[in-house]
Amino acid sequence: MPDQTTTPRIKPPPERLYGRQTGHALRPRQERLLAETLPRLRVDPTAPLAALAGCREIWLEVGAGGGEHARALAAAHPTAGIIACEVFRNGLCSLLGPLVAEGAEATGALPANLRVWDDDARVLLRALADAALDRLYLMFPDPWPKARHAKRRLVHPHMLPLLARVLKPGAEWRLASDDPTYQSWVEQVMAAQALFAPASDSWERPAGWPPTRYEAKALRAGRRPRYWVFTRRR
């Protein structure tokens, strides 16, 4: 049986948040979304699932981007509590904008089963209780293609025990990437661990997987996405 922490040659990721948090200057509407709508959806790091009590399952998407995937999940699965994790402020605005009409940022009705975490995903993951999640999504993450940047990837030997701890036995981890380097990295890392079992591996988006803008961008550029499902071993 492979060692669950894999090779010791790979250093642990540093305690640092990589990636952009801000982009172009925000418009007034976007500023209102962050100031008035985001606080109404933000999960409490000390009790991150309290606001979703009553949902049959809790699903977390790390790196929700513009939020189209998380919104589609919330609409299609009203009994699943969806937590969308994203730090990029412009992406957060894209996630929040379709949820409320302009002028109703502070008062408009919001999906009962959708919440947002706008900080480092590791902070949230560490705050979760054991076996808190029924499903995990990592859809088209930044590939960090250079070898020296491998430590920045969520798919990392030193991150797997944390992900396994918060997932229930048998829970799904759904993962997609269009980057050949990242695809090879997933093969390498997941073949050398014992916490997750491979459930499916496809070059076609499986039925029931909402599309994302990053997938569409990859297809336009001629890149071929790959889709995996891993399950938390019992």
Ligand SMILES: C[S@@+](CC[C@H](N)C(=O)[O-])C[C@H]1O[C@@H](n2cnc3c(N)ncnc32)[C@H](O)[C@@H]1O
Given for the second form:
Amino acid sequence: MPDQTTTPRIKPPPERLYGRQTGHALRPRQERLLAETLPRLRVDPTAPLAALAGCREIWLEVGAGGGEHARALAAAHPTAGIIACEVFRNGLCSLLGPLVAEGAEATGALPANLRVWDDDARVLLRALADAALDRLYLMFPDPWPKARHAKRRLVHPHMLPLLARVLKPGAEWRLASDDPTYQSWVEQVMAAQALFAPASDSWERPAGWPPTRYEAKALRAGRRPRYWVFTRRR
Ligand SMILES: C[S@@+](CC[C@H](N)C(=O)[O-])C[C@H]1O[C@@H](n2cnc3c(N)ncnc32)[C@H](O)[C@@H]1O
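Mind giving me the form predicted in complex with the named molecule, seeing as the form predicted alone was just shown?
Everything in the complex follows now, all chains and molecules, and the chain you saw is the first one.
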């Protein structure tokens, strides 16, 4: 089989991009978070997103994991509406847990500028209007390091038109990865396209970027995260 890490010309991604939706069994508190808190935050991609708490900008994080990054963004940028997209149910529970006290899952106050999408990111991306987003985050996406799984990567030649369509001209796409295969893949895929312009490329987390759980894990394991910013060409 050819090494697809050096060949961005590959099959379109499959319908299902993510690996698994549930890990260990959910505890009652987690069940309540999904049953009672999640519906209060679930975003309606067909409604005008600008109405989201009167926010001036809408930012999407794809693969929000445990949600620490999205929660930090929402707290630091009250005029940005943050949509955290995550399919893994245990991750969604970690995202929601710090937002409401035990027993207040159905009633506790929630951040006005945070919303959640709990299905495949591509379903959301397809439902969004053109130029709906002011910023996109893809922090430590699943690397799918085996060449035969490369088609599942979110950075993929076939995904770029979809990402470009929903981003405003000039909007930033912030991306990070600690996986050497994925780092080379990003270089190759992004060098071979014209929809996004490179804005920065760094081995240090840029100022103002909240840390993530996978980043901490990568650093503990001695891996070197790399951080990019691309902008949607006008
Ligand atoms: C390696 S984790 C990184 C999580 C987090 N961004 C961090 O840095 O800690 C990647 C996450 O992306 C989620 N994910 C993968 N494919 C997805 C998709 N198509 N739609 C939504 N989430 C997805 C996975 O469930 C997983 O939680």
